[in-house]
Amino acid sequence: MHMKSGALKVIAHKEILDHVRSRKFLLIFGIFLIISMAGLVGGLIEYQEQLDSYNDRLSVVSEDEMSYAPYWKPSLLTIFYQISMLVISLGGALGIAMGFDLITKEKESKSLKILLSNPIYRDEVINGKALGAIGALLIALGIVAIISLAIMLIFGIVPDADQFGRMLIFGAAAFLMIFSYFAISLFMSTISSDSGNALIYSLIILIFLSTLLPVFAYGPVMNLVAGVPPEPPESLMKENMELVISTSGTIVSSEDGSGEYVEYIDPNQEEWDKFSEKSQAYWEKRQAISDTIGLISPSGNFQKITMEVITSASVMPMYMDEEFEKDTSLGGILSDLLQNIIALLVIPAIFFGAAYVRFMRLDIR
């Protein structure tokens, strides 16, 4: 084993400073911050209005009405829905802006050759650049989080432990999504001859993963993978139509004797049950394929985590049937989202690993 030169910390510190001083980083982050805060304020105002309306309804509704009235209690987490849409678009751009020219600009300026001519190991360079990006990204998201909490306190809203935990999950997912696109752009920077090509390749991947992939996963293209949905046999459809328009059937008197109704008994119920089972199996298979394809997209995983965190935070009065009940605790949410969380960890690891291998073998002349 060789001794490290100690340049890792130096490179990481330099990269952090380079990022926070970069015009492209400051521009995208500035837009991200301004729009996020505007969305947060608007969401808080709407949340307060919804909460007041909810409390007004509870003050006049009776206990009998509460047993069936679908009164949802608004959740503080709903204010992060619009912010999540912003993170998907600007967050991906921020990650790409941080990584697309990290290696190519060094090659273009010939500084990489000079840098590696010093007693510095290549892994220290690539790891230092990644750590610098992580540090700059944590600073940016930390600023957003601090300002967000300050605005909440100004509105007189103090998140409880559960809400704060959900906000941490939201922030962690946002960080992993942005870092995923950074790792992708860093890899493109190692394989591209110049920064322009690296940027184009990175943007193409961003558009594909965030916009085009959902079309493949949930659109008509899925029929090519999962096949067309099963259709009921023509014989059943014909018999069903005949049964509907027929006047035959079993006449059953109503309890009070005031009227009668016709109860139709389908002689082909067993065949209909088989068709229903086949149809259900098809749609479950289709959904499983769609979910698997969706795991490839950092944006899709972030959106899935965000929606689960937000929707599960809403509290419904206890009129729901047991079959609809689910574990909405933080532990239950993390368990349901485990594959999405793992995907958000694996995707940047794969691309950073590929960038690492490529950089270690890079021919610098």
Contents of the next structure:
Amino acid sequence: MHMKSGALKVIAHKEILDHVRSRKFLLIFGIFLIISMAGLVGGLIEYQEQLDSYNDRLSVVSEDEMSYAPYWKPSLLTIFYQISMLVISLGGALGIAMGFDLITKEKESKSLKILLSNPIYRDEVINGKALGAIGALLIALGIVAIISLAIMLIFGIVPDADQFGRMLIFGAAAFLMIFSYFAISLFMSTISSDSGNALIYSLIILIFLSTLLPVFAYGPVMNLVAGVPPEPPESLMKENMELVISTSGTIVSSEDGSGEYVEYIDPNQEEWDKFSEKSQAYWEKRQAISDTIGLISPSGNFQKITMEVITSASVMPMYMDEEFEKDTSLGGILSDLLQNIIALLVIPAIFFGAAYVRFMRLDIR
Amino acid sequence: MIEFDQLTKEYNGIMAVDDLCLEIPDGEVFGLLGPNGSGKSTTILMLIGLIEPTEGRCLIDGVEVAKNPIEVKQRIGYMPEDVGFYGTLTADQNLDFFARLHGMAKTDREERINELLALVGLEDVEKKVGGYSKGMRQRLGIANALINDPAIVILDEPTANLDPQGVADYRRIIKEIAEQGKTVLVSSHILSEVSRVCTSIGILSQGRLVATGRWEDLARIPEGSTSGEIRINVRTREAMPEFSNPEIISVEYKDDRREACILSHSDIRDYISDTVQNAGTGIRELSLDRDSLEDFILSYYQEP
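Next block: the form predicted together with its partner chain, after the form predicted on its own:
What follows is the whole complex; the chain from before opens it.
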């Protein structure tokens, strides 16, 4: 191991300043900030209305036990729904804007030779660039978080510990998704001859991962891997048709004239069960393949994490069948989302690793 | 001392630098001459550790570049041919960044940056480097090469984009650096530039070192070949004295011996000057025909 020359800090500091002064960063971040804050305010107003309505209905329930109670208590987290959609569309663009020209610009401006002629190691340059991006991204997300909290406080909403934890998960997932696209574009910057090409390659990957991959995942690729769905046996289909004709409306249960229930007993129940089992296995397999393919996409992982974090925060107080109950605590959610979280860590690690190796071997001419 | 030990670089079967062996002593202003594509820049890039040699090694003060790049880079200052900086920063911000990479303290940085910007004539320029002309960037490149007060200064085609004033400033700066006892390695394809500032030269052709030595030794023309042409004009009506020097090939007198064209094996302007002045005759003009000398140096080149 070689001794570090201490240049990492200097380079990271310069990179942070470069990012936060960069027009493209400020433009995308500015648009993101304005739209997300507008969405947040809109979401908060809607949340307040839903909460008032919920409280009104609760007060009616307490007065009159026979009236219907509301099913869902509105969740504060739903105000982040719009921001999550924005992160998916603009966050990817922000990550790419931050990374696509980090190396090509140094080559184009001829500053790379001078930079590397200084007493620094090459890995300090690429690591410093990554740290700079992380710093700039944390500043940007920190600003969004502070303004969001400030707006919530203005509306008189103070998140509890659970909600705060979910917001942190939301923020961390947003950071990892944007950083994933940053790492992808940084890699493109190390393999491309110029910034134009690096941008095009990065955008192609962004479009593929965020838009085309789900189409492929549910379309041709899925059919290729999972095959076609199982069809019920012909004998069952024929029988079914006859049953429908002869005992229409009484297949499962029906009420006769005398008010008694007559249940139809299917003689082919076993075959039905087999088909049902096969069908369920097929759809489960399909879902598993879809989930696995979806892990490749940072946008998909972010979407899954945020949706889970937002929707599971809604409380269903009554009439809930125990069968459908699931662990909606933070720990339970994190456990369910483990593979998506790992994927969001692995994707940037792979691309950053590739960018690192490529940069270390770059011939500077 | 700079040493190139059997240095070789091959790109896809093409020898960019071929078995280069050369030593440049401390305090020397050394010119690496050669036509475009002769391997000068590749040699320099291997010297500063930006390109790995295919074979051989470079050493600076006995330290091998490939093994101890940081130690070597602390001793050198470098200006590339196509010098570039961060366009969104000003000159002093750029220099400050590079000075920080050298681990310089803030007060030292400020002092050094002001000193260097004054040296290269950029002290009053406030605009960002993105708005600089090529010549201004070249000046800033020279300042940057000196930021860490290096013992060895390496300049790749330093006058390529300079205007006449810039070239004059560059010569002054090189002279000042040389007077401080620093070693300077200048790469250029412009013979006149090298001949003005360098004490010794090496000529590269197709990656091979075809000639090296002190300037006056290299300028010595092989026996029987054409020489440089020295022209002399005298001020008075008196005739020019006879010249007798073994280096002289021929003397042609004109205008009643008030003008002479002397072909010689080497640059004997000092001898001519002394001889004419000892004869009590004032010199109006004494010049060496640079084109002839350039032709002579070019005879070393083997153009592809």
